[in-house]
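For reference, the chain that follows is the form predicted on its own, supplied as structure tokens.
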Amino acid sequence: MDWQGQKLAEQIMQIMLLVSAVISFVAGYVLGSFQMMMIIYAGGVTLTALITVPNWPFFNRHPLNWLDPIEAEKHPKPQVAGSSKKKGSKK
């Protein structure tokens, strides 16, 4: 899953969870049943997970171009800049 696919999956997840929460609340209120509200919401969460968790092909529309190992060896690795001064030393 590429970066745009992750963003799309999160947006779809947020919208579907909000819609299923509203639908389940209204259904539970109309039917007067907390149990029915929770069952409908659990169905919405399950449906959301089935749509957003697997790595579907439409989440891979913008693949990343990685360097080949040979090309990566040509570029030096970044060095960590170390401090040679000692703190707190008194003369």
Given for the second form:
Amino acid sequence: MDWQGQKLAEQIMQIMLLVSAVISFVAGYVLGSFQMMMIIYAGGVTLTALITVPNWPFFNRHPLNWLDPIEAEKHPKPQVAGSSKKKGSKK
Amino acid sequence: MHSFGYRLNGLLTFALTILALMCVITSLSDNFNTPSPSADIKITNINWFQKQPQGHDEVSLTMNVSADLQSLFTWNTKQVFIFVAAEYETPKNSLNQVSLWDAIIPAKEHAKFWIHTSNKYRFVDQGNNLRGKKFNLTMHWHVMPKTGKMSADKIVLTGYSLPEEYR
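For comparison with the form predicted on its own, kindly provide the form predicted in complex with the partner chain.
Now the complete complex, all chains and molecules, led by this one.
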């Protein structure tokens, strides 16, 4: 998941859980059944988990552009203290 | 939300918090219910009335208990526990309460009932004060919710008395 995807997943999770809570409470109150409220809420939580927790492709629409490996070789990392300093210009 | 486990943990924690809030609101919704229960008890017979070997009075009686407690039930009620207690005063104690009969009502359908029964628990006095004693029969109930605070109330029925002599 990319950064945008993580933010999206969190938002979807919060909204879906709140909506499930409201729907299940109203349904339970109107039907006069505590059990129905619990069942609907559990269903809502499971649905939310299925949508927001796994790493679905639509969460990866803004992928990060990692540096190309060949490009990285042209600009080696400077050596750690001990040997001479290499002047490597990093872009 | 950096990994599968992170997201799962966040979701479960939030879901549980919301569940707790739902339970609070459910419990508060019970305050919208205004109950109007009714009860009546008739003593049909005093079976026997004796002084026990230890010196305490004991009485056995048969009564008709009828009640309509349906208005106590809400969607958040698990069960209602009711009991009938005899209450009277003696020189030694300003209030004596002796539980005679109890029952658990699991659902609204069973809350309107009529029962002809002898006392389930023994009516024994701390002493010999029961001859000619005037007493009240009180119907107590405890409403046990599925979530939230238990509440209790009662109806006091007056005007009962025991015989003057042992039989």
